[in-house]
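Single chain ahead, by itself, as structure tokens, in the form predicted alone.
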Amino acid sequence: MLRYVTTNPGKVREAENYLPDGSIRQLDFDYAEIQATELAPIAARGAREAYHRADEPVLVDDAGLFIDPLDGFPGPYSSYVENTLGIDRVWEIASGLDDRRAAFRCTLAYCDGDGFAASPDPIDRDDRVAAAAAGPGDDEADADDAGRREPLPVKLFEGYVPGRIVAPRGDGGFGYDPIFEHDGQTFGEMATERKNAVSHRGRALEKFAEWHAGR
């Protein structure tokens, strides 16, 4: 069984569109998030712990709201700045530039215990956090992520989606949706099975579904 680690069902719900029937279950776990510049390094660790967690394969995902000319703010950030400053407020802060180039993107990281053959999809094998925590003298191999020096390897899937940022309109969606416009409408004025199908987190798990069926 695959647990799909989030609070969110309606994420679970996307996944199964993807997935054999019955193959994927919710894990509401809360993992620490660490800080990190970008959105693998988040994912990969949040794996790790919930796989510890949950000892059975694990699913953990990722993602943001990266504006191009302001360096990709708020980007790994964009939970935080979401629930301090508001979308009204990014909005705001991008109604002003003459380019407001963005891009939704997810990283999904999966987990199994074990190690992975090469592929196209890129796999994560150091756990920066870990590293640090351990420091040049400690030998508890055995320990816990916060000690292990070899780190449990972690698939990353990446999911892209480009659009720019719009004055809100919509009532759909969550979170961004309203201001984030791809392709002539935001995310907040398309149907869920529309938005599910164009999706960062769509695109995401077709690609983890295709190389989970294959091995």
Contents of the next structure:
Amino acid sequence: MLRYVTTNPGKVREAENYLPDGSIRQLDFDYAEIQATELAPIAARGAREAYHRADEPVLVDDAGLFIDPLDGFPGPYSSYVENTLGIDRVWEIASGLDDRRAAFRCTLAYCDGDGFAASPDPIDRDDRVAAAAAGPGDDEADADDAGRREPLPVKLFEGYVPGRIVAPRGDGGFGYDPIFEHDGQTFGEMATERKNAVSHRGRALEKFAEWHAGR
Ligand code: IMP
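Next block: the form predicted together with ligand IMP, after the form predicted alone:
What follows is the whole complex; the chain from before opens it.
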């Protein structure tokens, strides 16, 4: 059984649309989020920690909102910024910008303790950060049962959706959905199926589902 590692059941429901019936179950586990400027190392580190906890295949989902003219802020700090400033303040900051282009990004990190030498690399960009994420770690999540510092292999899948920051609209979704507009509608205004069809998480799940089905 694949465990989808998140404290947010909404993400699991989204994932269920892409994977065979009954093949995933939520693992309500709050892994330690390291500080990094990219999502990949955070998700990879989380997947290793979660695999040690679950002892079953795990999929960790790390996402964030990246505002182009703010050099990607809040990015990997999206959760902290949502909980401290809140999305109305983020909109206030963005409303003073001429260029309000932004993107949601999602990185899925899969770990089942096995290697992936025979599989194609699903990451669709030249990503040295992802390669670094698969490299040696330095804490207990990366140590094997004998205490050796052998990092567990992690496979990464990335999804992206472009849009722009707008004044809040819509009651649906969660997080930054009301201030993120894609194709004329905010994610907060979209029906769940429509959001899934275009979202960063949907794109990453599509890649993961295709790869996982072929294993
Ligand atoms: P995490 O990946 O659950 O840690 O999410 C990081 C931050 O991005 C949190 O503040 C979430 O609310 C926000 N976030 C992640 N995915 C989405 C989304 O699909 N819509 C809106 N906000 C999101």
